[in-house]
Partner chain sequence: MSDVLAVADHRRGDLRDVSYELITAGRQLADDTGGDLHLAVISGSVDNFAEKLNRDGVDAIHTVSHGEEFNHDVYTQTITQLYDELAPQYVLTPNSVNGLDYAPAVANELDLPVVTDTVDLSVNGETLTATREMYGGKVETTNELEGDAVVTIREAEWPTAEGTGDASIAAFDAEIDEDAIGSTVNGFEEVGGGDVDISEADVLVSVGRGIEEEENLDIIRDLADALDATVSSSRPIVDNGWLPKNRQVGQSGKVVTPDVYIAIGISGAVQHVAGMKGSDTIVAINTDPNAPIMDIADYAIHDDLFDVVPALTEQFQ
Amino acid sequence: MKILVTVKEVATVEDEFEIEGTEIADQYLGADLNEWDDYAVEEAVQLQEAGVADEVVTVTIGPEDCEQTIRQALAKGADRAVRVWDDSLEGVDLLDVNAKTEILSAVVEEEDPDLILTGVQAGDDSFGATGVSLAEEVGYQWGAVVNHLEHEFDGDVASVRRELEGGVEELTDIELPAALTIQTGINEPRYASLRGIRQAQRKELDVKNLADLDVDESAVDSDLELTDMYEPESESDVTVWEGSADDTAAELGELLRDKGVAP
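Coordinates for the sequence given above, by itself, in the form predicted on its own:
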């Protein structure tokens, strides 16, 4: 079995930052592997360790600058990586789901994986439809918001547990080939060992442009436009008491009674 994991480098922001136009100033930004994708990588590697998968391949859409972040997945056990980038992607503010779907589906066609794992969402733009959209495009069965995946498959059937609304969970069997969007908490992502980090520098990282994948440049055209960026105002009503525990407990009790919380 081959598993393809979609991964993304996302921006991390310091607690205090400044916004310049529609961007956060560079000096306040860092970069890291998307949290949800980290769980997806771990799940794929665990399936390989359990003897279910033979190969784990990661794919990302991003410039050369993101390679060190993407190699985190290689350091944690993925076998090789594919990075897609093209001049036509330069300057695109928001790469929408349709564009990502068309690019990633071309990679799926080349790799022909049995199982696709994606994170539930991206930590920067909060898009959460790419995994399901990709499954629909390539004709795979899919399961969204998966928080448990059995590591023993019944032939070509995966048994999964999914989060639904209101704390409800669904147990279901999904026939391969399939795409699953992985929720945080499904496992505990490992730290990359020093040996893994060294090995990651030698693992294959194949770079492809849109022409290599037979994807037209018009695929990156988007109906989405980033028009504004601002920090939302937060309102809080906080009461702080000073004094001994007995004094503050009495004041807290009085406040709760006033609010109708306590009798």
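Everything numeric here is computed off the predicted structure, so don't read it as measured data. Numbering follows the first chain given and starts at 1. Take the two forms, find the largest set of C-alpha atoms that superpose within 1.5 Å, and that set is the rigid core. First, how it differs from the form predicted in complex with the partner chain.
Core-aligned CA deviation for T12 between the two forms: less than 2 Å.
A movement of the C-alpha atom of E188 falling short of 2 angstroms is seen between the two forms when the two forms are aligned on their rigid core.
Following the display of the form predicted on its own, present the structure of the form predicted in complex with the partner chain.
The text that comes after this line covers the one chain and nothing more.
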């Protein structure tokens, strides 16, 4: 079985930050592998270690800067990576679900995987929709918000649990080929070993532009236009206790006694 894992470098934001136009100012931004994708990579690598998968390939849409982040997945055990970037993507501040779907579907058609694993969502734009949209586009089956995947496949069927609201899980069989969107907590993502990190530097990382993938440049024209970004108005009427830890702990202790819940 061949597994394709979609991965994304996401922007992380410091506690204090400033907004410039429709973006957070650069100096307050960091970068990391999307948390959900980390679980998706781990699941794929475990399937490889279990002898179920023959090959694990990652794909990302991102500029050269993100290669260090993407190599984290290679260091954890993915075999090779594909990075899609194009001049037409420079300066695009929001790539919507349709645009991602069109670009990624071209990679799926090239790679022809049996299983696609994506994160449930990205920690920055949080659409939570690309995996299912991609599956529909390439004619795969799918399952959203999967928090358990049986590593023994019954022929061409994946047995999964989908994490519904309120502590209920749905037990579902999904025919392959399929795309599953992976929820946090499905496994315990490993830390890359030093050996893994060294090996990752030598693993294949293919860079493709839209022309390489036969994708028209119009694909990057998002229907959705980001028009404003602002800090949400706080509706808070919180009472903040100031002072040393002993002082604030004393205030809280007194509150608990007042409420009659302290022993």
